[in-house]
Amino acid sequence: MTTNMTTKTALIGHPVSHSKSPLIHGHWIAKHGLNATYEAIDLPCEDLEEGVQTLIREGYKGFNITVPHKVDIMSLCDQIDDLARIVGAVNTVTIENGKLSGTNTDVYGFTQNIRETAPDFDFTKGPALVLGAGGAARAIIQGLIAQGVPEIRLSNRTKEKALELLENASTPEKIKLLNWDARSEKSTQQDLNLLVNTTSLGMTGKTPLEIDLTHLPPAAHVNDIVYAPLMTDLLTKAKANGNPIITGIGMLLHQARPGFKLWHGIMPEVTEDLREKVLS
């Protein structure tokens, strides 16, 4: 490949329009001065084979996947990292000799997200609470049990997509499934360590999370990874509460890193200026 080449990635989903990823990796091909293309394309799930094939013909270098491929994608590929097959889904793709090879950087974002928020937070002081059972579930389960949470909760509006996800655990054995009316009892929340939503309860337009935190201990940090608004009725009623909260801005900006380092080679930085820029 000559230097002048300019390289071409994606992002894939449907729909994509509503997405920061083209703004945050268009910052960062900006603020290093590359040759480089990342757009949004809309593809139905129908068009998502061919769309893929698209992408191989004209040279892309690789792509990002978002809803609804992030599962079907993986039957594509010719090769999937531990992590992703783990996680059950690939939201990264590297196009190399027009093959597709797989991973999953949610699980990076979202610890790293806590670790920059609360530098001095402990995973494995006590359990953690999970809020939803979907993909971007999955991923932070996986980045828990990697940190040595001792006990995951589990909780969600279906059983059985609770079920279906503790099945594919790594460590199932570390998962305890309660039921959705029990997010607010003493018994599940008075010991808790961490509290983390990642449905789409509280996200601008969508119906409310309901929850009552009154037995939740101070030091229990709250995360909610909806980031539209940035301040959910959750981290507010956590704030009130008195408890320390980290937002979801963090987790959409640092999952975008490792991507971008695989397809340019250089491990970009998250910058209060990029924040904003995503914020505004």
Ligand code: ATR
Given for the second form:
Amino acid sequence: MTTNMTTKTALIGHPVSHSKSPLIHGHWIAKHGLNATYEAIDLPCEDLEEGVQTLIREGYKGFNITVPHKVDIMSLCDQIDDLARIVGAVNTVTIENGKLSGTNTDVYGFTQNIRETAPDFDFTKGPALVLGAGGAARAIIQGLIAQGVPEIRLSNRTKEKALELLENASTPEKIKLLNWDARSEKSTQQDLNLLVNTTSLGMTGKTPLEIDLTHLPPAAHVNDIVYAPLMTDLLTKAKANGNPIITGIGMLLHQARPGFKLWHGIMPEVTEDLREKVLS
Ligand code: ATR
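Switch from the form predicted on its own to the form predicted in complex with the named molecule and give that structure.
In what comes next, the whole complex appears, and the chain from above leads the way.
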């Protein structure tokens, strides 16, 4: 029996109007000719539970979660996978028989972006410096650990936040906490294999990330998760120094793929036309 049922999916957050997710999912829905929708729903914190109940009642197949609900949604899930539990945040939910299953696709997005941009990059070759200790850093550090990075140097402005991250990490012995000021020091940079900015510094409208790359080995890869602008000051500086760079747009695009696969059964591709659409 064939059905004409529309597969309804959404993004919930507050605010959501700036999000690129509807554009990304809309592109793939059209590309695969699916009878499906993906809409951005603005839900203030006090409306989260009722909003999720409405999605269940209305037969939604699943939804993405963005700021500020990525942690609070966990208590509303009937099931959370190990990855999301370790990261401490859920960004993708599938609804089946009224039950919510939560996962986190940021780890996949981060890793896949690096794999695609720098296929020969060897994560196991040396230490990684991670700037920032927020939600994005938690996913990225989990990705680095899973890829076999031998040592992670974590530099964050607020030491308490870095300590909190360390306490919840799966392999804390691999993480070394550094002062924020230590990010430019020779002892921090001289043997690095990878440097990742997970802070919002460098984003359009925010202050730039101040860092001296003098001591960074030329072979070290530099990744910024900021994608607006695509070429941040950090990446411009790294490129001028001859370091291989990895922009942030791929993480955004790749993190959306596993959710699409869960809801529609198709693993969509990150293509040049999609990349251009999202950046324009
Ligand atoms: P996300 O979930 O996107 O990671 P977040 O949890 O708000 O966002 O984390 C933002 C990160 O950017 C934090 O590491 C934050 O440092 P603090 O822990 O000290 O707040 C970092 N950040 C933001 N503005 C900064 C600034 N002006 N200087 C240094 N770090 C900054």
